[in-house]
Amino acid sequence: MSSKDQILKSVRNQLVPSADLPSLDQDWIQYDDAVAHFGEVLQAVGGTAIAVEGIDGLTEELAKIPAYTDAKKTVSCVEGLVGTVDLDRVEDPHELEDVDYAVLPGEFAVAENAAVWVTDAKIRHRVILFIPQHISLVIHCAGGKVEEAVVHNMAEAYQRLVWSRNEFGCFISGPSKTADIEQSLVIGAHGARSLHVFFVF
């Protein structure tokens, strides 16, 4: 017997007895004031939340942006606003490779670790979540207020989601980052160097 066969033998051989699903009717954290703490934990992990009145407020505010308004090519998924290339004709990812900024819908944030929901159900390619420079995600908040559109944790969260569709979904909190090397934090080593969240009411 080659030694594969005694290793995957051994592993056969050792019986895991089976265990029951933790129970998620638990009392998960709340906030008391889920808003105010997604906007600072997003800023803790690099990013910028900030409430708008209106597509004319998001204008207003993204021109106060260096990064978008020197950006040569830009990217908008969100109606009312336009950028320099139309997602819809473009044939193949890859020519998305040099994308300054994007401004992209996302569904509802979570305080908990301020992550944004977002699905590619109004996005051609899903590659835009994660390819360009820098990032703004849109949130229109019902009813216009913010508040509805804050989750106060995960677990709320997950019970939020619709899956009606075939269809790709992710949380995204704060712009890319990593410390491996060294404990050196490095901002955008994998995707965008920052992240502006903006609740529209």
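Take the two forms, superpose them, and find the largest set of C-alpha atoms that agree within 1.5 Å; that set is the rigid core. As the structure is a prediction and not an experimental result, all values here were calculated from the model. Residue numbers count along the first chain shown, from 1. Compared with the form predicted together with its partner chain:
Once you line up the core between these two forms, the Cα of residue 179 stays within less than 2 Å of where it was.
The Cα position of residue 11 differs by 2 Å or more between these two forms after fitting on the rigid core.
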Contents of the next structure:
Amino acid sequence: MSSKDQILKSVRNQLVPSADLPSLDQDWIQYDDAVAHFGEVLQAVGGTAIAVEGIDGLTEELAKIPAYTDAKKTVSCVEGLVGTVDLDRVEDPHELEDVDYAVLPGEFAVAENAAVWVTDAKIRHRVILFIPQHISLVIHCAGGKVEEAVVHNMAEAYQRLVWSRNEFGCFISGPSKTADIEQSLVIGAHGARSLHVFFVF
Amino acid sequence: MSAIKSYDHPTNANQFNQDQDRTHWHDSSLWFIREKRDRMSKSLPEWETLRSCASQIKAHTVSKLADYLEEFEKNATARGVQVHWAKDAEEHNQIVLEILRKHQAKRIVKSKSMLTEECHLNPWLEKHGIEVVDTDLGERIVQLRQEPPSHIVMPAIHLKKEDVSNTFHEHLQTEKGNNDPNYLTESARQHLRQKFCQADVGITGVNFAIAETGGFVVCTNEGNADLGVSLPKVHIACMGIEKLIPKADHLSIFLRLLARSATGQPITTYSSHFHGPVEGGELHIVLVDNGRSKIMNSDDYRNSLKCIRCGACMNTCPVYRRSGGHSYAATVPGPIGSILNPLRDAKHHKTLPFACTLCGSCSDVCPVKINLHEQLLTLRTEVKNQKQLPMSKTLPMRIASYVFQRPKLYAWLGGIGKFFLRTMPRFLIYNPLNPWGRHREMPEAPPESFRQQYAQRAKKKSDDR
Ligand code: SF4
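Structure of the form predicted together with its partner chain, please, following the form predicted on its own?
Everything in the complex follows now, all chains and molecules, and the chain you saw is the first one.
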């Protein structure tokens, strides 16, 4: 008998009382101002949220970030903004090792924990989410309303997600961090050292 | 603290307590995290609802685990994932080695996975000439020191920054005596970047696997799992079969609980959802039983399979906090470890169910509502029934039981006891035969026993009448 069959048989042989699944339709938390709450939580986890008007607004704000203006090698997967490297032309992701700054699309934000949902649907090498020194995530707000881009809680977040394609998806909440040395919080463990979230309305 | 050789928890705990300052420091570091967890849980009015939902989802999954495993395999395979099944640790290690050999992989980066610790994957791969680098900062620190992790979420919680500085100075040539966590973390970042770039294959654990979609989720704060598996073409994910959940929507419950319970964060920095291999690459999942299916059968211990490895029960445990993770001599320490390890290997881990005050704090904080302290109590009975208890615990109980069944003898001995407590010199009372007297004063003997008082009262009442 194969290991698979043995394991399945062993699992089936056990007498486990049946149990129903709970309803996920409950009174999950709602915030008076979800956008403001997102910003506060993001700040608490080491990131910054900024709402900007159009691509011009974005460029203007990016110009105020030293890590962006000092960056030598940059990647942009956001329309209307160009980086020094074209991700689609990169064959080996190892070439991205020295990217200083990446501006990447985010899909929507979650107020309760400052997470932004990102996927590699429009990104050829998903390592670009993790390997640059600094990152900005850019969320386009439907109908020009920032509220449309922010859900209150994770239950609402999963309602927005579909799993039909083989996409990689990640909730990113703030910059990379660790507290493994005597519980001292250090920003920039392996991934991005800073994270800006832009809501483009 | 070097690797502990004994399985005896009291011996190891005693050793840990030799350094009183360090013990207090360890205790308060963990309590600090426990308090962060409390604040986070109180920020959500639905906290208790989340806990019950999580507990029910896990109970349901275990009740139909075989079906969900098959569903998971089918859906994962459809996405181009290669699914492997391993009965035990040995088979797991063999499967991983074969995949690595097929790709002639020599250098591996691995993110935190308690399962691979449980299977002792690292020494096995090293024996076969493969370099394995643990990429979680805490794990890398203990790996360089050739120690096991002392906590499942914070593997280096037992170390001070001076210890880390010395270790890094020795292995990464950092400045001697520079204890700044920022500096040390930066050095590790540089060192591990090289390892990430050189790696042939990335290995991760799995926090949750989704039957409905055939995907799985890995949570980290550092981004090490993601960096480790998005540069090489091959990703191997190792998971215990209890990590399964039925639907992706159920993640909304678990991701809300996990980081809040673990470190008091609203969510981990990265919660990555893998559904299929990278372009032109391979994704392997190894499903491991290693004794889990056996636990399913027991009404007493089945709940322990709900564990999402958040570590909250350790952070709150008064015994863990004062004895350190290594004293448990096991991959998973603390309250949940004191259940899982004896279930797997009762002979070696027989002291663990007693490393507990039965205060119940672990059960109160557990995000999936495992009745930890109750299971620990039940386990004690089992250790006793298997005649694994030491004489120091059984003999006094037998004597006490004999005496309590004989009221006259009890009364007589009570009188003698009072007399001795009052009149004997200290050294005769506080000696090695009396472990109670080691850290505490014996109670002061009352002038009269309860019996005497009661008899006098009764006499006075009848006189008054
Ligand atoms: S038993 Fe509960 S509290 Fe302990 S690690 Fe597991 S899920 Fe967390």
